[in-house]
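A single chain comes next, written as structure tokens; it is the form predicted on its own.
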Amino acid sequence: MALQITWFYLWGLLWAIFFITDGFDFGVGALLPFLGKNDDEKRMMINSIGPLWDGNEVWLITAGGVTFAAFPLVYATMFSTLYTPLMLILFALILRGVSFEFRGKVESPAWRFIWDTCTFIGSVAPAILFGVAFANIFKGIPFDGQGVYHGTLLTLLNPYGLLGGVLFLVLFLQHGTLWTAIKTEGDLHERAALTATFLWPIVLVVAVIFLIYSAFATSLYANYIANPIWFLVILITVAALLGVRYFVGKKEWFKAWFASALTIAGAVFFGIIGLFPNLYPSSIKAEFNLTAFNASSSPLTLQIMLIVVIIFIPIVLCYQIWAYNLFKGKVTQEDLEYEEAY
């Protein structure tokens, strides 16, 4: 049981790390047509995430791999019930990656406009779809005891699911704006700073509405009421969101970005803690719920996986810290002259 509980929260942690790291990539891509006023500024935005975006997506593979190996029944049911949105996310991620590489291949404004649009779509679509998917998981997915989905794509586009999509989008937009402010200078930096100030109250309003709506659309708060100590997670998340505004006002951009990262992690764990022990609840009958206990792999498998994680996750983290430190400087006009630049 201890192994299953450990892997339940590790599963949530890996998703949180993915949303923190790739979240600012999504934000930068979504803001590309609006913050970048000319080709050089757009290239600066793309190159601010250029050395990092594909490494950030390793966490998506890791989270998916852990779902497959630790909770295979959840993986199978998730990919059958959420097949359409997950495939749309996959296609959007492919489109985004291709757009980065193809954008500079032809010296044509029309060509670059096409790929900038693809970058925008490939960033906005996953942000919204991930939010819709997780909000529906919090709410419950209509599947039966055989894992058969009783609904359509439109079933997932319910008000609570759409609100989850909006929440993820505005969180990632804020995250990406702060990253742009960290990595750029001049007019682009000032524009990003102004946008960060503009976005914060929107994020606050959407987050408050989501917290309130969750009390009516889900049973997430049951765990919090049973164990009030968990309300600290919500308080820390709120404090982190308030910290974003404080540090933006002080023009301490990295601290604001870190506070934004903590806000995203808190938003994920708000749902993860509320779900426990359910990993994939059914909205048809509670007896169909897939939990950390009835959907996990064998104890031996979980034990071997835990040893592997203890060894390799720190290595991946060290590599990413090294990469972030290596490319910690601002993207300048001179950087665009390098052959490796996008």
Contents of the next structure:
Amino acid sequence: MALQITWFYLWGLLWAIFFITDGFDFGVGALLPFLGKNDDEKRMMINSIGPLWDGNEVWLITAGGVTFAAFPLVYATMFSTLYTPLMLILFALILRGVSFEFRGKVESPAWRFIWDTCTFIGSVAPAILFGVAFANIFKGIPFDGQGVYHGTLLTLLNPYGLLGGVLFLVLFLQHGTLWTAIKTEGDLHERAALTATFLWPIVLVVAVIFLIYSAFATSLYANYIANPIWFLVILITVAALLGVRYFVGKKEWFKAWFASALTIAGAVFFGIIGLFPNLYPSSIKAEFNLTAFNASSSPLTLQIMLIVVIIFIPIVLCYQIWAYNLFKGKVTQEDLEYEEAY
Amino acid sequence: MDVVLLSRLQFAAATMFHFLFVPLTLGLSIIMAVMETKYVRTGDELYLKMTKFWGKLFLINFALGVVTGITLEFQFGTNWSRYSAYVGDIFGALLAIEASVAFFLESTLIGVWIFGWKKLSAKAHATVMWLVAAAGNISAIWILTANGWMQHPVGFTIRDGRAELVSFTAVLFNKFAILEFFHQISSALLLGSFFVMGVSAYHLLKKRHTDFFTRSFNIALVFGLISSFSTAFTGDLHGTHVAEVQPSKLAAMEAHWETSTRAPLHMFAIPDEENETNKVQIGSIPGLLSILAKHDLNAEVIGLKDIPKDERPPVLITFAAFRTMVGLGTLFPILMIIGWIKRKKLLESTGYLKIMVASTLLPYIAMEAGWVLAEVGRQPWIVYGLMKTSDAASPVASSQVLTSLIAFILIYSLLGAVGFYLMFTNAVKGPAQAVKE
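Other form of same protein, the form predicted together with its partner chain, not the form predicted on its own:
First the chain shown before, then all remaining chains and molecules of the complex.
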């Protein structure tokens, strides 16, 4: 029991870290055509995430892998029932990944335009689709006891699902704008700063609608009402979002970014806490719900994986923080002269 | 077409494409780490130039390897959900360990390596390269432990309708997986060496950057020589083990129909699966199969006829893949010995250099063939003796899989074309143009 509960929250934590880290990459990629007015500015944006995005993306691999290892039935059912949206996410991530590497390899504006478009699509599509997928999971997915999906791609594009998509997108846009503000100077920095001020009320409105809509579209709040202490998580999340505006106002970009990261984590945990003990609820019948208890691996596997995760995830965090620290500071014109820059 | 066939085609396309990039990542990373270490030790700028030139090619290849790898991890869930639910307790754990123990390190540090030339000391930077190389190869340990378990499942019990782990050490020390790993690492190093030698030979023939490419060639030659022999040696060990635990694969890869002692080896054959015989058989050497498979002339080798029809792998593909792999595997040590003899007068050995240019892609063919042998030869099982591939697919609509398969083919063809174009042009350009000094 305790093992399964631990794994349930670890599962949520890994997704949260993925959205925090790769979230600003998505945001930067999505903003690339709008904030970057010329090739140098675009390159500054790409190089601001250049050394980090690859390591960030591994959090997705780990979240997926841990789902497989700790809750194989969830892994099997979730990814097969969400077949088409997941394929779209994967194709989008492929485009994004290669576009960084390919972009600068041929000296031609048309060539760069192709790969910048791929970066844009490869950043926007996953942001929206992850939001749609998670909102639908909060709501329940129409699958039966055999793991067969009774619906189409359009089933997922219901108002609540779409709202989830918009929420994730604006959260990541904000996250990416703040990152750009931290990492750049001059016109680009000013533009990012202005965008952050402009985006914030939109994020707030979407988040509030999402919180209210969740009360009608999902049963997430049942756990909060049963254990009101959990409401603290929502409070902290809202406080974090207010904090974003506060630090943006004070032009303390890193603190604003950090508050934005906390907001994203809060949004994920808002859902995770509400879902418990379900990882993947069925909207057809509650008895088909896949929970931390009926879909987990054997105690032996859970134990071994826990040891692995307890040892290695802190190590990973250490060297990733080291890498972030190594590349702190603004991306400048001089950095673009650097021969290995994207 | 049914979901199982479409999913198999998709998985085959996705893995085989992914695997065009993996071995070069594994092999070349080690060679680059050696080059960079030589730079640190000697301070000779040429080694730095070398590291950067080969690094540029490495990174294009690496990017393609990374993006095509992600889809693989998720395809077990999207397309093989019954399999994933059945074996996730063991198989899923191995993939998760791979990500947290190795892939994280590799992906985080590759960014540091690319962007860190001025931020780190030369020594620290070279250490990062070694860690990237190590992490990639440690990744391979876990992936091959997972594959080894599919080939020869150990350390589990069937409980509640699925395979559950009972001994983690049995899974870790699965002989099948260990042999796969050493064979894989050797052949990846071989492929990396041939890549470096092939590109170097091209430039040496044109008499360009002769010092640069002679030294590159000779560094790769050492690895190529060692790995061509260790590939053959580990392949032999692996083959004997396959003979022991996967009799149906052995029979198919040798087109061996009748159970017999002093079993013959056919140098060439065209198997006829319908009539359970070989249409053509050339160069059959009595007893050689018994010797190779069991290291004993009088050992009995089970023939395909004694394996139920619905448990036989496709004979022709398995046989042809094995012949291709072994044929090329025999050629590589010969080329390396010739190279070793000619190593001091490479520039004059134009004939040999031409052969090496032409051989650049041969290890790719050999390695793809090796994996075809491993995977097709395991059929009809997805987990040997435990679960059939036909029972493993997801309950999804065939139209979904057909659509994604077409999308895979389109996107991968595009990536393949761009990737090949970039690799080719950058390789041909050579260091002076590719690396701004």
